[in-house]
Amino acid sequence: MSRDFAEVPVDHADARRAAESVLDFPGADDVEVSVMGSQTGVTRYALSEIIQNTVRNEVRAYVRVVTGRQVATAVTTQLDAGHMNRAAASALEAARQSRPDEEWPGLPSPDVVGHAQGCWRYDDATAAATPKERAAQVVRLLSASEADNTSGVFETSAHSFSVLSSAGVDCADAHTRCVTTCLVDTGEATGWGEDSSHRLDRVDAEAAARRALDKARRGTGAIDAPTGRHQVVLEPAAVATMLEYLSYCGMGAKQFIDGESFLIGQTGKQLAAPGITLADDVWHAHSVGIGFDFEGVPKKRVAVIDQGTATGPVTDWRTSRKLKTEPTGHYSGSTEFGPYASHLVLDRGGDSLDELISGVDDGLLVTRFHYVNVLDRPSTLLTGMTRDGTFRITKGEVGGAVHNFRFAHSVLDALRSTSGVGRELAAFAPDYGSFGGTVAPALRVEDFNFASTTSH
């Protein structure tokens, strides 16, 4: 259960000790305790200067108490027996005042769902990184950016998770993460670079800065380009954003059961190009996460789209009972939201980025998207804007920069018209929080709708 790491934020022995003080709480039929610890250091820079360093350490224990079919949760930031018992008492009182959950499936038992194992994507050097070490990385990044207006972050963090319950769940995992982002603004154009891994020594901040600088320099002198439908090459950052919103549009079983998922009526049907295999896979080499969900159910790889064919949604313990399937270990921590695919991996293809571009006669190269919103979940229709490097492609060659576009397009339509998949994968950390991530290659898409242009 434990691994030989210098020090995770909350050792599982301490989490177990805290949980055991309430697992047989008087008046409760069942108790579940989830303990999460994190240590996060962020160095921010703007105008090519370090402007802020923050360090945040957090511990939270979620105590879920069951009495009959009434369930409630209380939270404490202290793991001693006194605070744990007060949290359990608060949860029990709240449960007694709540409406019965007529569909309550009970807590999952390892004898039924299996015993969870950890991924342990944990690196001691990343966990122990100091403000001085992060500042040194930023200094090298700023030197590589060669610009007076460079901004972004360099972040290192460590996270631990333990789940224990009166039904017999007893599991732990931990991961570290290093993330760098870099925005270069030359005054006439902007460029973007980023990198992330569970290990600090695998993050190349200088390379991210050089990519950002190259995009910004090439973006000078942008001109208008016609709106409408274009052949495009989407770089991995743009692809990752689309996939994250596709997950929100219905990869979870609750949306499927509620009739709000794009997967409704699609199982076994061709939903994307044959080269598209999209899975939730925390076990992938580039993923960063834990090997179980927030109920301690083992997390499985689920190919929601397998070689273009729709399979089915990810599930948790509750929704798997409804669908009469095995749980895949994707409980989000929220009964209202349901299971969630938070570790997306789009399988690599066989083309280099240059080869993807060479297949475009007249189209666009897109670095990334921002200001993205969902217009319609069942059809996966999104709107948003291109950013930090949009370029014309003519006869297989990247030309000059064009002004940014606002797009209105369905993610599924983009995946259906995909004609090429890149062989280089890039990993992306979530914009908010520390849980999850996306692994994606570049794509060549034959038909992508740009509704309007901007002045920059």
The other form holds:
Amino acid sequence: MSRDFAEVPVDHADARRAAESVLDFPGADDVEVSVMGSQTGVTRYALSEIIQNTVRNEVRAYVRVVTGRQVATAVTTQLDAGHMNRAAASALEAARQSRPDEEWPGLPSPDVVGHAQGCWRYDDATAAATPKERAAQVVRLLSASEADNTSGVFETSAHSFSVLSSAGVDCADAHTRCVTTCLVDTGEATGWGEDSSHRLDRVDAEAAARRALDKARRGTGAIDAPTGRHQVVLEPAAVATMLEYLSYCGMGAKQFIDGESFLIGQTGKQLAAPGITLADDVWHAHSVGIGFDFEGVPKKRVAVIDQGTATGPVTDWRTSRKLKTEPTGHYSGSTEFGPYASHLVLDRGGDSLDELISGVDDGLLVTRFHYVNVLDRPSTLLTGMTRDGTFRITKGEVGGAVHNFRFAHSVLDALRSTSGVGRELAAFAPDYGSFGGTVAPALRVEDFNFASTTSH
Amino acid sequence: MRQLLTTALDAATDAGATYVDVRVLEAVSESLSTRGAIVEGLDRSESLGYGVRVLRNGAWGYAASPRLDLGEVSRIARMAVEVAEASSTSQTRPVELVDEPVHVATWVTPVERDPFAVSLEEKLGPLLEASEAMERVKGIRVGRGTMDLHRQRSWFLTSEGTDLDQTIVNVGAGIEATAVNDGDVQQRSYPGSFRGHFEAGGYDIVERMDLAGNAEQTAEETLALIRAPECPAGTTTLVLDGHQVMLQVHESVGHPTELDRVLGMEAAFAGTSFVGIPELGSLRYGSEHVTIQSDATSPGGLGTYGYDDEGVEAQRVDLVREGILVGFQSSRETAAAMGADRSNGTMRAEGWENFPLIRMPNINLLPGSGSLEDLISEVEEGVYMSTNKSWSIDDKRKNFQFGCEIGWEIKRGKLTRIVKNPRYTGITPVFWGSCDAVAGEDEWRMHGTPNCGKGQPGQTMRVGHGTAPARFRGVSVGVSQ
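Pass me the form predicted together with the partner chain as well; I've looked at the form predicted on its own already.
Below, the chain from earlier opens the complete complex, with every other chain and molecule after it.
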């Protein structure tokens, strides 16, 4: 059996060779080249058989060209000198037709922002996993699920990233990722399990299937429960989703500067319960990502909420100059979008899941949320549905299943009324793209609003 | 290109594939964004690569790469077969495909003015003029302009003999103003939210938008929202503009009638559907005013094409006819699974990297009669909501909550005061069942959303929706908490 991938997606030497063909492009004052490579195998199963199975190799070079204070970017999927030069010429032509950006801070120099290091969460065995190995994992998972309607994915991928610039940036990183998800549908109820790591051998697909099966079996006979405010225990998957939307609500400095962030006027104030420390931290042991941003600025751990107290947003080179702070290395690749916190870690607490549940007299246990969206950014008000396992908790014991709810609640209100933080951390890969990830424990929240219910 | 296609086809066939399709795709795009007097984004992109989809042992395999040398092309084709062999280890029933005639054709989006032949200076002009004008209005914090242009050419060859060459061109543009006051953030956009209005065609579409000419009103409505009261909660009559009806159709009719969802193939990620195959022809989905079609032939739609990404000819089919569920969006595989004779041609993939999925082409609510003014004039008390802002719906596409940028209270047939944060909630068949009027052809427009997400790995797709304003009775509004 051959390997899917013979090497790291794009070796840094190849990225450097591509970049060097345009770093001194005639007519440009500065040039920055970011090269991303990925090799992804996704085995997707439903109705208890593999339905889609893909292997894809991807390469993209982002060529950002500066002339005076005029800036533009061109992207190509081909790294040969001809295509790279065409991209640089296209970007230069665009920049020349643009208007000078009076806020342009120049490209960041490593002498000013520091020299970037890679995280190198890279595992050869994960990168080299074959279609046959992924299929074998799915076959074992399907056996463990004991159901004829099980669905999900088993994914292995490898990703490389290099940034080089005429300002002296020259850095590289690579990571791998293994993700499994499992939904068991018994016909009467569904249950969910998932696992992810940068190492294939740390992902237990069969255990995820057994958790999904257990949830689905316990979901049988679900009944309506009253809407309104409830004490809840949110399992890590539900917490991770809330935190990802909190990031969207304004952890970045661009939203902060534009007046749209929940952090405005809150610095130094108590935003959450004292047990809540929420950081963007790609260096955390459970995080999977790269050690610098899309401009090659070293990525720092930023505790946006530290023991309940708001500190400040994550920044990039441009916004840090405006705020007169140090850049934290969170450039998203888009000046329009601004810096972004994409590696959230909520610190663990001291309680087991059972201990969190034991503190609930009359409430609900939520496995995960579905199709969440923001209703109001400044107040961090979200709506979304529960799915795949929502249960009544009575006098500290998990009871029968209830029909799914629509919630309408502020993330900050949930974090303010948190009375317990789990001691087990779970890592979650993003639904889209290779970058980012969230690490979260379970939470017990004293007051959480459910607005309506559905019939399943 | 021909050599690449035939090399891949031959290599996969030689490796034992019983069906092969090869898709080469070359895409160019341009994305512009301005904020006040600043050009914040000026990005051009080119993407060239190919994907090979095969059946072997009755199971699917797919492999894709941007590397164009013929040795790599053969390796990727053989990899697709290896992937299919791995898939077959869990197979309980072989994939069957319904027949489709062989097509040898070229198809091109009609374009009046090529958007890539227009100078950047000309394209940036109206964006800067509008974003600067909005920021000059006292109280406006951010004025933004955006433009997105996309052209893709694909070459498609199958082991059955289908041989296609398609070029699709899409354009989109819009402006947005943001005002901030004491923890309240309000936004108003024109002519649509989330980067504006999108259609298939040329730059003339953007020219007709008159972005700069609408900047002042957009800014003024934003400021009015900051001053406005919250939309009152209650059960009332709701009139939606065409943009919000687009979102309503998309989420509560488009997705639930995708046959892969109905069959359970998307259960773990996007979810399933509240409708099933046995209910075809009998389920009351809405009132008699509701007829909704899947139409890949609609002029100007983001989902308009000659052939889908498995070589099936574009079609127009009814999904809901006078309120009754009568059709699904299908592929060759899912059509076979439900016993249909032919796919209705809705398989599309984002880029060359991805396996095609059932994706909405243009899901259109057919017009009724009268004007928006007529719809409002028949409302004693209610709310008119405009321009989508937020959306959420459950995993069976039944319980939804949607929000708009702006609302107006309706009193005795007239629009009165503006209300902010207008939202409404409902249960899909109940909501469509409460529809008592759809405005006529004069109010019917083709809208588009370029960012519909589905699948794993995640794919975003360009989807069209032809809609007119519509009226719904007895709807729960103002339901944030």
